[in-house]
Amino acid sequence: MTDFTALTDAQGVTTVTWDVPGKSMNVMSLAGFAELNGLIDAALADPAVKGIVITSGKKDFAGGMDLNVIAQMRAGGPQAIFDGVMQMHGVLRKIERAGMDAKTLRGGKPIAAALPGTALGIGLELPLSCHRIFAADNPKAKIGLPEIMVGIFPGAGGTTRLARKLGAMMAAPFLLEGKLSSPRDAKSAGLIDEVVAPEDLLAAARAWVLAASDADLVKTWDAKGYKMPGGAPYHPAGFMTFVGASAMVLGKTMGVYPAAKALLAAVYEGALVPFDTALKIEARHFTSVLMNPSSSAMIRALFINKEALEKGANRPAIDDQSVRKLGVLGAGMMGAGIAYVSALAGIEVVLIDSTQEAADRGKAHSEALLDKGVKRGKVTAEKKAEVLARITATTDYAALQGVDLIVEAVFEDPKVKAEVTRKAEAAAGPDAIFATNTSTLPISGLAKASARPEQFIGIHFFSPVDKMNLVEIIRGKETGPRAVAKALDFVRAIRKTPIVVNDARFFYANRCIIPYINEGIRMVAEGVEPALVENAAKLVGMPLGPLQLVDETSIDLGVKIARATRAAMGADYPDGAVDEVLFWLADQGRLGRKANAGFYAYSEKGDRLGLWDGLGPKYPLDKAQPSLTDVQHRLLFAQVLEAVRALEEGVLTDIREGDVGAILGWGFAPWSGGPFSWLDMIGAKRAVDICRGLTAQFGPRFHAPRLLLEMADKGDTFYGRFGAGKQAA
């Protein structure tokens, strides 16, 4: 069994077909590279072969590099990584030069790439080394270099080739942001050369190969007198491009993502030297990034772990539980969002509210989102009509007959939820699974209203539903395996990433993010400069500072949660100092962004103008401000210690879910790979030492949990002890 095969037709065109056995999508391996190299050598050496077409035997071209290859290279150390990358460069450079004479640049054989569908990572880097790239007119296909999104950058020549093909400025969105394009958009941007009807793909590529001249085989960067589009670094225009790019990278990454800095350095330095030297520079920077623990952690969390969870790593071993008909109770923003993503995924939806007007308004939310897609050319009028036809907006619970899953998204009041639970279960029949969408109310308590608690489960969506990728599935005390499987199959169908946790106050995500917000507010009360709090958070990789985050989620919601938590915990409630600030702001009518007034000041249009100057008179700044590191430690440990406690208490049973959930749910420093990966990075002993210092200065909320103390004593790591899907004890 081989990844690549070759067949030469009567006209002398060799078609090299990439078709990895047992995979739905091609991925490149070291063995695959060796096979490709051998087939290219044979075709170039055969006088009967006039040219080559490289294509795929699958509906897509390729999804990228097999990440096991990266793991293998990393295990061998930096020299092994560099040597491995340079071997890849050698194969792709051989394709690019195609046997032509090095001096005259003549006598080579044309090589075309024919992409039937999606081409990502090495799936685009390989075509970029070919002389012409053809793509099927497939609007669902995505073409691009998304490596930056998982903590690395295109290291098989994609960085160097795309920068030289488009110029640094035009290449920036594809390299630094991982922008993906449809075939037509990719052609418009200059990434590929031709878009043809799918049935004409191979014929068009073969025809070009047979008609190509020597001049068609010479890449612009190999031609005499090549100048980088937009200007090289020392050209006035090019200089300004790199100055701007450097500022953009720093502004977006805050300096905590090594891959972005390394990529920009590879482009800048590579632009100053000949092409082959630029490839070596790219390989050195790529090696440096792969040896950085951040890249390993990001790949593990955002690719390996995320993919495993999406494929059902923790799904009970029972029959398929696909959702065909869904009931949604409550047509507010959350219920309307759930209805939209479900109908978009092909599921029939019954959307129920107390009035027809409210139900229709919920359905109109889907129409508005679809209209945006139509306007951008992403959705056809036919698709819009098809999706809307799947949503029935009604007040009649009898319409729930035949649904196999109900998601309740009504007001966060146990009495209201209990009432709709009883009504919906009676209407839907005995086999339907009932899911409550709640962010704070204990699932086991809500399940008391159900006639079938083993079929009752929590499904916590994050807002806005259409944009947030994480879904938290919560097992109540009596929740059975079929309910868990149903929830997981549903989340997979709507293309979200699930984590499964056990019932506890605030579950997992809110349990960790609330202490982060509270710690920021607590520092304001102590007299810490609010701008220091906000910028410390961003400089350590948090997407939003805690004060901005509470403005976005609304201060009155924070007040509501605080009052409910205080009522539940009584004398053990630890956040009185936080409440003083929140309640004061609420009394001032400063309820956050929705009121155009919170920790921040806002314009009449809702634009954030800066931190509100009214904080100073109420909470004067302390003369001795803490260091940046001290503030960052408080903000990070407020979160990670809750994650460890959740694992220790059995709320989390899989640290993969803890890391993926943290990044996707509330944006925990993605460069770190998540809280458990970050603790492994710094080491349990170092973490305990920091906890002791914080506890001595700020109190018992920073006590190291028993599990962390034990791991520090034994020299354990979380992924060493609980990784690869090992269930926590």
Contents of the next structure:
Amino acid sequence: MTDFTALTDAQGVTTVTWDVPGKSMNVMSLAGFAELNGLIDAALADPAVKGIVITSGKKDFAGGMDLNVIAQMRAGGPQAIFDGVMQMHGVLRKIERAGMDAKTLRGGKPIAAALPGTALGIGLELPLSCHRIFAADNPKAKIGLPEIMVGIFPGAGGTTRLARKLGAMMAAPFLLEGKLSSPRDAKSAGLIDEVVAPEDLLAAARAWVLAASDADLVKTWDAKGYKMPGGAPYHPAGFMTFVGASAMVLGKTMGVYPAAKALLAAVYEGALVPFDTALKIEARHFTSVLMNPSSSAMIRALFINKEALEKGANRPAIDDQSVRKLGVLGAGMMGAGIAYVSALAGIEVVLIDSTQEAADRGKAHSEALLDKGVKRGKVTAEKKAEVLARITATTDYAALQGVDLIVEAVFEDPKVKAEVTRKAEAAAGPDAIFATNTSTLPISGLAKASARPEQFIGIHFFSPVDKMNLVEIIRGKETGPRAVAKALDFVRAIRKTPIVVNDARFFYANRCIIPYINEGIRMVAEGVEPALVENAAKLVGMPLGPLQLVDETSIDLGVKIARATRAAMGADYPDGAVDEVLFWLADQGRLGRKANAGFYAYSEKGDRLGLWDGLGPKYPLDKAQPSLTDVQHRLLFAQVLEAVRALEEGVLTDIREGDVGAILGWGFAPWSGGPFSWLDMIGAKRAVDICRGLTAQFGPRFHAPRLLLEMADKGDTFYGRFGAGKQAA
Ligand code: NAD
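For comparison with the form predicted on its own, please write out the form predicted together with nicotinamide-adenine-dinucleotide (NAD).
And the full complex, kicking off with our chain again.
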């Protein structure tokens, strides 16, 4: 069984077919690369072969590099990585030169790539080394180089080839943002050469191979007088591109993503030298990125673990619980969003509110989102009609007949929730699972209103539902395995990422976000420069500073949560200083973005202008400002200690969920791979030392949890100790 096979037809065209046994998608392994190399050598050496077509035996071309290869390469250290990458360059360069005479550039054999569907990562880097790229007109196919999304960059020549093919400016969205395109869009952008009807794909590639001339095989960068499109760095136009790109990359990444910087350096430095030297430069930068712990942490969290959770790593082993018909109670902001994502995934939805008008308004939310899609050409009129037809907006609970899952998103009031729980359970069949989308009320308490608490569960969405990919599933005390499986099958159907946690105040995500926000507000009260707080957060990779975050989620919500927490905790409540600031803002109607006034000032149109200058007079700046690192430690430890406590208390049962949930749920510094990953990077011992310092200066909320102390003693790591690290890249 091999990954690649070759067959030569009567006209002398060798078709090399990539078809990895036992996988639905091709991925490149080192053994696969060696096979490909052997087949190319044989075809180039065989006088009967006129040219080569490289294609796939599957519906797609390839999903990318097998990430285990990257782990293997890393294990060998920097020299092994560099040597391995240079070997790959050698094979792809051989395809590109195709046996032509080095001086005259004549006599090579034409090699075409024929992509039936998706072609990602190495699945595009290989075609980029061919002489012409054909793709089937398959609108579902995605073509691109998404490596940057998991903390690396295209390191098999993709960076150098695309920059030379399109110019640095035009290549930037594909390299720096990992933009993926349909075949037609990829052709318009110049990534690929031809889009043909799927049934003509191989014939078109073969015909091109047979008709190609010597000149067709010479890449622009191998021809005399090559100039980089848009100008090389020393050319005024190119100079401007690189000045702009550096600023843009730094602005977007705050310098915390090593891959983005290294990619830009590889393109810049590569543009100054001949092609083969540029490949070597690319390989050196790639090696340095692979050796950086951020890349393995990002691959582990955002690729391996995210996918494992989506595939049901923590699903009870019981039969399929796919949702056929869904009831949504409450058609407000959350209910309307849940109805939309479900109908989009093909699920019938009954959307209930207390008035017909409110229910209709909830359905109109779907219409508005679909209209946006129609405008952008992403949704057809038929698709829009189809999705809307799946949503029945009503006040009539009898319409819940036949639903197998109910998601409740009415007001955050236990009495209202109890009433709709009883009504909905009576109307739906006895097998229906009931889920609440509460963000603050314990699930086990709400389950008391249920006649079937083993069928009662929390399914906690984040706002806005159509954009946020994390869903937190919460097991109440009595929640049974079928409810968990139902929730997971539902989340899978709507293509989001689930984590499953146990019931406790604020579950997992909100439990960690609230201390982050509070730590930021506390610093303002202490006289720390608010801009220092916000910038320190961003410079450590948080997408929003704590003050901006509370403005976005609203200050009155903060006040509400503070009141409820204080009532529940009594004398132990630690956040009095924080509340003073929040209550003061709320009293003045500065409720955050929705009021166009909060910690930030806003224009009438709602544009954020800058931190509000009214903070200064009320909270005068302390003369001695803390260091950037001190502020960052306070902000990070406020979050990660809560994550460790959640693990210690059994709220989290899987650190993979803790890491993936943190990145997708509240944007915890993605470069770090999540809170547990970050603690592993700095080490438990150093973490405990920092906690001691913070506790001495700022109080007992920074006490290292027992688990962390014990790990520091034993020299444990989270991924080492809790097993999931065994799957790490
Ligand atoms: P919302 O006020 O926008 O919507 C609530 C809807 O429920 C309203 O349309 C209201 O008319 C309807 N409703 C109230 N009583 C009802 C009843 N007896 N029968 C039927 N419908 C009734 O609130 P929201 O922001 O959508 O929040 C809903 C739930 O989701 C709350 O439990 C909230 O804590 C939770 N949640 C909110 C967010 C968020 O960011 N807003 C995030 C996660 C979870």
